[in-house]
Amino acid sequence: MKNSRGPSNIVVYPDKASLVAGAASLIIESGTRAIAERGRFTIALSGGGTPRPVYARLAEAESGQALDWSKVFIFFGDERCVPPSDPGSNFLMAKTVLLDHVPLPPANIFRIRGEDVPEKAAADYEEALRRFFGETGAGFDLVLLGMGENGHTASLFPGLAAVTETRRRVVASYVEVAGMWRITMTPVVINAARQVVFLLSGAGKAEIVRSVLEGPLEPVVLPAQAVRPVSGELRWLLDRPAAARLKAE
């Protein structure tokens, strides 16, 4: 099903498991890709309760054998300004339960350093996506995004200014709801991807996939309608039960 903004393929599935592998499988598939095309695979990874069992499953033998690690390149499309042994962090989720189980050499992880004062964190993680990317280079070819019930995705909140950023590519930024800093990527990176993925998950996100697919573009409001790639591909991976309110369900 096609939504009606823009080049943005959605895909539901059975249920929980049958999303969880078919994003294992859209992430393995796109990672051979770019290495096969490009001899690197650039992905951005997202906190969250559904990406953590896809990682898992990345990390099973017959998974993990399918992509070419030593040429795969881990980032973080956000993470809470907490240490990496904080049990809210993302980056130690995914350490957890994908990086320290797949043989990635350690100079191809770059993580947000949460535990840094919040600003120099944002501008460093900026500097290291320059040094990587170039001022001008192609994007990543995967982010992953998950999405809140308030419509966040990354740390995007709905109010903040880095919703409307426009040149910086990473910021920092205290978050009333969360009580905390975080550090986020911004759109100018989210959409020079090549693909973008949301993955989402239960019913308790049927109303908020509902209005950010279909209801009126307020992306000051719901942030996840500021992801519009400028070239790349948008998918939307859901279950059943979050998909239940669109009206192709």
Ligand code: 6PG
The other form holds:
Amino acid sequence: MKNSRGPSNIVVYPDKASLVAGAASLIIESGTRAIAERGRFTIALSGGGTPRPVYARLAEAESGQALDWSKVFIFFGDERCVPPSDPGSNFLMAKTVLLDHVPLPPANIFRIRGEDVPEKAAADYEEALRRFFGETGAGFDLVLLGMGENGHTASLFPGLAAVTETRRRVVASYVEVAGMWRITMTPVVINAARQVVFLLSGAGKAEIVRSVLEGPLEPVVLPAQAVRPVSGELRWLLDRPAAARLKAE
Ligand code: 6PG
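Moving from the form predicted alone, what structure would you give for the form predicted in complex with this ligand?
Below is the whole assembly, all chains and molecules, this chain first.
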């Protein structure tokens, strides 16, 4: 399916289970290709609930052996400003269902230090990206994203300056609706990725999916619309309920 936003690729799965399986397969395929072509796979994980079963599936025996985890490098698209032991931590979620279950060298995991002063945590993560990718800001092989019902993605929330940031790769913002500070990658680094994949499930997302993909382009109001890879591929993986309000093509 194409949409008015240009060449993004929309894949609709019949239900959540097939969406989860499809997303896990895509990650394994992307990782296998990256390792074959460049000797490593760099991925930025999304937080939230939707990707959790996908990460769990990656950790399962058969798919766990499908990737050479020693060549996989894990980053985070965003983090809540909480300690890594906090139930709200995106790192803790990924650690619990994936990172603790695959043979990943600890040095391959780049955690955003949510326990630090927000501006310092953002600056330190930006420095970690610079050290890893170099000044050119060469992008990730894969950035996974979710989207909230208000159109936020990562921690790019409506009205935040981070949504239109053109220089910094990581910023800290106080998010009123969440009542907390958050650290997020900006569109600068997300749009430099070779592949960006949104994962969405459930009827509750149908209206925002329609607005973002088929409504007016207004990224400050709908930050997911700020995700427009410069040269990489953008793909939306949806289950049928989440895609229900899209024009069938
Ligand atoms: C986070 C995520 C956030 C998430 C959306 C959708 O830190 O929570 O980065 O952007 O992807 O809020 O969350 P669900 O997948 O739980 O609907």
